[in-house]
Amino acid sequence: MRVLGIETSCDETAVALVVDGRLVAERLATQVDVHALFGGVVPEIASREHLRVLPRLYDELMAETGLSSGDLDAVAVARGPGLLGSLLVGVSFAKGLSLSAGVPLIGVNHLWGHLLAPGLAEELLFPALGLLVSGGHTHTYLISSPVEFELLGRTLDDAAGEAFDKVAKLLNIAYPGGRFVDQLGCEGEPDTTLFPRPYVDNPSLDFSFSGLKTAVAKFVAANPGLVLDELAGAAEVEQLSGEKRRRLADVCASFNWSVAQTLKIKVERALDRTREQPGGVRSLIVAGGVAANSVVRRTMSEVASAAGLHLTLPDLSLCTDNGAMIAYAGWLLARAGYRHDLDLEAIPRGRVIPADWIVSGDKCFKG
């Protein structure tokens, strides 16, 4: 079964082809350089860039594989959550392909796509506890199958990835700065008393990183010498040296520690609750952009080991938004007999994505 995947949720435009559960080809265009000028993603610019590059990426993918739209068995597209204008570009393109090729259309929950992506490299063991850590979301799920996700904890305000980028911005590091915070933090020693572990002194499984971001902002304001004189990208961060680099490294290490420990506390709490389920869980799946963070990966490895669970982490290339995860999730859904009609809606961030698939001609509302 050949499934094309289309991803346009935020500032990456991506297409990919999965055949019988295996990634065959993919194309991706990032808008990082465009949005870096503004310190974050500008929605109008993002949607226009998707509109500009998506047809070209599709043509390149088809040329590489030697296929045409008529050779596809299904078209999968990220329907949300994300920026509405960006999502509409991908959904509209997918509907056109589905209609012209006469193949099923499958809307994919972008967040579920992230958590299923590691299945491209290894078998996913269900039931699993899923931790999604990205720029817009920090969620935990009980995952019973590729189509059964129970939300356990969610982002209340700033997600972990958003906090990383905002801390980088406070230090005058260019967007997206989370990777530089990780890079510098690996050179430093964390002060475990410097920043709080936010929103953990309660029984909730939800996440809130706004307090941690505020704590860092206050610390930087009290220590203005930490702020870089000019906006720093990869080259400028690499050239940092001496006492300033050491101090920045320690601050970044402390921030990394606070985020990772917060995730650890919430994941362990979620594992305790899922153990009450018959059979418990077999694995811990960690996905999303922040799943590329070295401290988070190491900490989640420790959590899984202590709990006797198999840890599933995506390759670094699958942590950020990509077409492969949408194509693979679409393949899993298509294999199970799920699809959508052409009335498929794009769902922006902040709205619940309905599991409104059609199965054998009947609407199947699972959430």
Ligand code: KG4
Contents of the next structure:
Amino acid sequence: MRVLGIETSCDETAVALVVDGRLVAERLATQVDVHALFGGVVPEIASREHLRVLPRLYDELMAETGLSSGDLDAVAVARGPGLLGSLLVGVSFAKGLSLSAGVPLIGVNHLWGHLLAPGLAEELLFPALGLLVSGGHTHTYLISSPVEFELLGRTLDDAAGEAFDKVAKLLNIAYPGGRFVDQLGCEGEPDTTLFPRPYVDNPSLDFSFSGLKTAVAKFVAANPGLVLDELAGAAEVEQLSGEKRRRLADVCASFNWSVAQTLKIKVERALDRTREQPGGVRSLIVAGGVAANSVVRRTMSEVASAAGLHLTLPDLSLCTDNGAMIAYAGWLLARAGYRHDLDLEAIPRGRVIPADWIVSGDKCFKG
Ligand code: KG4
Ligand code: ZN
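Next, give the form predicted in complex with the ligand, keeping in mind that what was shown is the form predicted on its own.
Let us now look at the entire complex, which starts with that chain.
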């Protein structure tokens, strides 16, 4: 089965082709340089860029694979959560393609796409505990199968990636600065007393990273020498040297530690809850942009081995937004007999994604 995947939920435009569960080809265009100038994603610019770039990426993908739209068996598209204008570009393109090629349309929950993506490289073991840590979301799920996700915990304010990006911004590091905080932190020593592990002294499975961000903001305000003189991108971060680099490295290491430990506490708590269920879980799946973080990866591997669980972590290229994860999730849904009508809605961040599939010909709406 040949499934095309389309991703336009934020600031990456991406398409990919999955055939029988294997990635065959993909194209991705990132807008980070455009948005870096503004310190964050500008929604209108993002939509316009998707509109400009998506048809070209699609044509390139089809040329590379030698296929035409009529050769596809389904068109999968990220239908949310994300920026509404951006999602609408991908969803409209997918609807047009599905209609003209006469093939089923499948709306994919972008967050499920992240968590299922490692299935491209290895067999996923269900039931699984899923930790999705991205720029917009921090969610834990009990995943019973590729189409059954139960939300256990979520962030009440900032997402983990957002906290990384805001800390980078405080230091005058360009958006999205998470990877630079990771990179610098690898050279430093964490001071485990410097920043809190926020919102852990309660029984909740939810996250709240705003307190951690405020703690870093206060620390930076008290230590203004840490702030870089000019907005720093990859090249400028590379060139940092001496005492300033060493001090920044220690601050970043301390921040990485606080985030990773907070995730650890909540994941272990979620695992305790899932143990109350018959059978418990077989694996821990960690996904999303922050799953690229080296301290988070190491910490989650410790959590999994202490709990006797298989750890599934996507390759770095599959952590941030991409088309392969949408094509693969679409393939899993198509294989299970799920599809949508042309009335598929794009769902912005903050709204629950409805389970409004058509399953083997029957409309099923689970709310
Ligand atoms: O999953 P993603 O590509 O987009 C969303 O769906 O939100 O995640 C992007 C986020 C950004 O906040 C980015 O700074 C963060 O992932 N990120 C990292 C790392 N690489 C990307 N955060 C910490 N360490 C990294 N190595
Ligand atoms: Zn994402």
